[in-house]
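Shown here is one chain on its own, the form predicted alone, set out as structure tokens.
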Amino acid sequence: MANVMIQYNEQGELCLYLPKKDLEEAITHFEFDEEQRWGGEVHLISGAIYYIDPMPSRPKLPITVRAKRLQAA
């Protein structure tokens, strides 16, 4: 599992930033992106998929969370 930051980039797109690789990629899909539940599978524009344990509510961004890579780009 890696520490990642979920934030908005300069274009206003939701992104995942992986500090260890200095990699920032736009998020195309969140499994759960609701006020009552947030997280799950996170799909990136490159095709990579990460998993963030679902949270009981949508957090304020930016936020650093632990994520597991399910599929490489």
Contents of the next structure:
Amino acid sequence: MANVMIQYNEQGELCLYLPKKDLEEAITHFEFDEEQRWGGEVHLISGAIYYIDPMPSRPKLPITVRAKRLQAA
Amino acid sequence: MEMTKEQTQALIDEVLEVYPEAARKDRAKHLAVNDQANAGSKCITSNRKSQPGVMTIRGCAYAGSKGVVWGPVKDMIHISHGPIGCGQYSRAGRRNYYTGLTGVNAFGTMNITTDFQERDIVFGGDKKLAAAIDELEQLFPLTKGLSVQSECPVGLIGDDIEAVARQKGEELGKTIVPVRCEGFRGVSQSLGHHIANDTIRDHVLQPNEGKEFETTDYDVAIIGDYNIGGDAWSSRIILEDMGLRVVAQWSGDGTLAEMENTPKVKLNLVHCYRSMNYIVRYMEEKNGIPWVEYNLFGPTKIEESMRKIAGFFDDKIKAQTEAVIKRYREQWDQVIAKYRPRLEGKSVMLYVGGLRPRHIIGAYEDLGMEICGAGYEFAHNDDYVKTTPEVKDATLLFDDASAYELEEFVKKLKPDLVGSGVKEKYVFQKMGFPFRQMHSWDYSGPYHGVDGFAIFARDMDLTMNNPCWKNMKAPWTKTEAADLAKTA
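The structure above corresponds to the form predicted alone; please give the structure of the form predicted in complex with its partner chain next.
Zooming out: every chain and molecule, the one shown earlier first.
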């Protein structure tokens, strides 16, 4: 489990920031990005996959959440 | 010299040939040919530990914290806690200008250290630190706060600088920030930036959350401008001309009070993204302050950045910005008219810290020059992603290049100008390449802003068109070579 920050970059695309590794990666696929459900699998451009426990509503970004790494880059 | 992608790749392969296999494999990941079609994906490996035995030019976490982020905060004393060398050899080298009376109410260029001896390593240095803080309070009562910048031994012997800082801070009623920036942490100075940003968050922003501050709708903060040679001042002129109020400068010519007031601004302006993105990210999440990256090197980027910043404000600012741009244009058109004919078509190779190679490209292009190679000491993945669209296809990109690689690249690419640090300066000058020290502007500056561009253009002209480069060969070697050419 690691703390990650989900945010928009300058182009308005979602990206994930991992403070521990100082890594900023664009998100290619975000499983649930809906008003009632937000989270799930997060696929990064580097090939890594993280999992965020789905939340009942879409939070205000940027937000720091706990995420589990399902697949390393 | 125009290069194709294949030629650049061949150059990389040739340079890598001398390494043993394992080193070659690792270094190959750090060198790349720019390919704009590949933008956004992983093209180059960065922010990794340097190879043992390969000469790197990186710094350490202490350099990142004390030298870059904390050092320029002028009304605080930054104690280099540990042996004396780290503080002494880095003292005032970065040329962060400030106003104030050094030793009275400003302390930027002073070297304050606890000067560890064998005894402190054996018995611990906490007592010495406490004594130093008391002595400093007596000698310099006008300090607004102190920071304790740990050097390697402090971490190795496990001193509790946090406890000393807390106790002394309560005693004196001043902000005392313990910074765990021991040099051995991380792979480069980049982690030092991060640690320093985190300590600002914990010891400056969080305890002062409820602080009263009279705001206006046009408050902005300059983040990540270290006022090298007066950079932040020439940036500030632009922002104030646009009608904005600059509340804080982080951290060139900055003060502790300015930092405490920053969470009340309307917009954070980030110049050095690599060293200060951490704190604006925090303020965005915590205080809801948007931030924007800007770039004040060269007319094209200045204009672009001014419009980008004005876009966050109302029509009054937008109109004023357009009027100011019109006025500036007259200024910089004269500069370009004067220097562009002298510099047109020349090539530049840049190897600087974590941001400048991509930021300064615009300024060179405004003068008709082009970039033939660009590299960073301690950049991260996102910096390379942002660099790719800025440079042409087939441009050589290198990460954490060694002294050997850099020399070989310069020999092969033969740029008209090399821009890097002081460790490289004399090597390349002796090889006969015009060189500018792009970390602290080679004792010149400012280079930011409209006023800075004029100085930048003049400096590049002075360096490249200096008659000395024609006289690099001794007269006797010259005739011998000419004679040989005749007989051959």
